[in-house]
Amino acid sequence: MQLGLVGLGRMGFNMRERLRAAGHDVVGYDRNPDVSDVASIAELVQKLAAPRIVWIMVPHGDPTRQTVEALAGLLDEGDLVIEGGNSKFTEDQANAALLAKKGVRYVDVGVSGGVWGAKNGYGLMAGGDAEDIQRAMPIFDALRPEGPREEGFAHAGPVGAGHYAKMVHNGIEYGLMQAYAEGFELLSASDVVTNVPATIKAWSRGTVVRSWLLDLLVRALEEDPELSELRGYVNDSGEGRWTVEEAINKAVPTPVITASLYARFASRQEDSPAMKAVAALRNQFGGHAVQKSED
C-alpha cells in the first residue's frame, strides 16, 4: 500500500521503517533534508497515486494545524488524512471540517510505543468513520504489535475518539510512572534495603506490579543504579493536563493522575514559593524552626 508520511522525527522515522519492512511504499517528508524523501509536502502529494493517504506525525498545536492547512490546499476529493500526533481531541473536529470542504476524509490516531515501536509495534487508537478506518487497516496492521488485532488496535469511536483515548492513556501513564518513582525514592531512603536496583528488578516477574514501564526502570537503574547522572526535572507534553481538565469537565475524580501532574510541576522549582509560605506559617503559629535562604 502507498502512503505519504509527514514528520520523520523520533516516532515518524521509525514508523516509516516499520511500514517499509512490511512492504508498504512510504514517501516521507521532513524539514530535515537528511531524512526526507522529497523536498516539500507538495512534492510528496505529487508522488502519491490517487486516492491518496497521508499520515501526519508532527508536534501538536501550530505544526499540526499548519500541516493540515497545507494538505487541504493540495489534496483532492477521496483522499484521506490520518493525524497521528499527540493533538488535543478538541482540535480534530476543526481539522476534519477544513478537509471536508475539499471532500478529503480524516482519521485521528493515538499512537503509543515510543522509540521502541519500530521493533515492538505501536498501540493504536483510531477515531473516524468505519469505512475510513477499514481503508487504512493494512497500515494499522503493519504498525501494531504482532498478535490479535484487538490487543494492539482499537477503533475507539468517531473523529476525536483516537486522541481522546490517547489522552487518557497518557494520563494513566503519568500516574504509573509517579508510583514507581515514589517507590524507588522510599526504597532509596531506607536503612534496611541495601540493594534497590535488585529489589526493583525482582518485581519484574510474577508480581502484580510488573509492567513494561517497570522493565524500563530496571534498565535505567542498570545503567545508573542511583540515577545520579540525572536531574529531577520533568516536563509534561500536554496530555496529562488535558486529562485533568477533562476529568474536571466530566466531574470524574482522578486524584492519582492529578497528583502526578502536580509532582511534575514541583520538579521544576528550584525553591518553591509555596513551601516558603508553609515554612513561614509554621514559624508564626508554632515557633517552628526555619532555614534561611543562605543555608
Ligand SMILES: O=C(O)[C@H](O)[C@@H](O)[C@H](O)[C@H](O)COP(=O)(O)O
The other form holds:
Amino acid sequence: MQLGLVGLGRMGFNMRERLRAAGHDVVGYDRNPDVSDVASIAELVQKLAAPRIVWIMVPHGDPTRQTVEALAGLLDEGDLVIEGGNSKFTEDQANAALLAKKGVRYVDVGVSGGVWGAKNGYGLMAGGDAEDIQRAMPIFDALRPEGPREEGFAHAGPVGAGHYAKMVHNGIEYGLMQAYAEGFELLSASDVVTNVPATIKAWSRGTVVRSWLLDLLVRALEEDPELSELRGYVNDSGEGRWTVEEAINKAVPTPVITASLYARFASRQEDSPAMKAVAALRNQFGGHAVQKSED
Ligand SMILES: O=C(O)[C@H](O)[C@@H](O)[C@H](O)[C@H](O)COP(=O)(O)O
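Starting from the form predicted alone, produce the coordinates for the form predicted in complex with the ligand.
Following is the full complex, with the preceding chain placed first.
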C-alpha cells in the first residue's frame, strides 16, 4: 500500500522503516533534508496516487495544526489523513472538520512503543469511521506487534477516541513509573537490602509487578546501578496534564496519576516555595528550628 508520512523524527523515522520492511511504499517528508524523501509536503502529495493516505507524525500543537492546514490545501476528496502524534483529543474534531470541507477523511491514532516500536511493533488506538479504519488496516497491521490484532490494535470509537485512549494510557504510564521509582528509592534507603538492582531484576519473572516498564528499569540499573549519572529532573509533554484535566471534568478520582504528575513538577524545583512556607509556619507557631538558605 502507498502512503505519505509527514514527520521523520524518533517515531516517524522508525515507523517508515517498519512500514517499508512490511512491503509498503512510503514517501516520507521531514524538514530535515537528510532524512526526507521529498523537498516539501506539496511534493509528497504529488508523488502519491489518488485516493491518497497521509500519516502525520509531528509534535503536537502548532506543528500538527500547521501540517493539517497544509494538507487541507493540497489533498482532494476521498483522501485520508491519519494523525498519529501525541495530540490532545479535543483537537481532533477541528482537524476532521477542516479536512471534511474538502471531502478529506480523518482518523486519529494513539501510538505507543517509543524507540522500541521499530523492532517490537507499536500499540495502536484508533478513532474514526469504521470504513476509514478498515481502509488503513494494512498500515495498522504493519505497525502493530505480531500476534492477534486485538492485542495491539483497537478501534476505540469515533474521531478523537484514539487520542483519548492514548491520553489515558499515558496517565497510567505516569503512575506506573512513579510507583516503581518510589519502590527503588525506598529499597535504596534501606539498611537491610544491600543489592537493589538484583532485587528489582528478580521481580522480572513470576512476580505480580513484572512488566515492560520494570524490564526497562532493570536495564537502566544495569547501565548505572545507583542512577548516579542522572539528575532527578523529569519533563512532561502534556498527556499527564490532559488526563488530570479530563478526570476533573468528569469528576473521576485519579489520585495516583495526579500525584505522579505533581511529582514531576516538584522534580524541577531547586527549592520549594511551598515547603519554605511550611517551615516558616512551623517556626511561627511552634518555634521549631528552620534551615536558612545558605545552610
Ligand atoms: O506510549 C509511549 O510510547 C509513550 O507514552 C510516548 O508516547 C512518549 O514517550 C510519551 O508521550 C512521553 O510523555 P511525557 O513526556 O509526558 O512523559
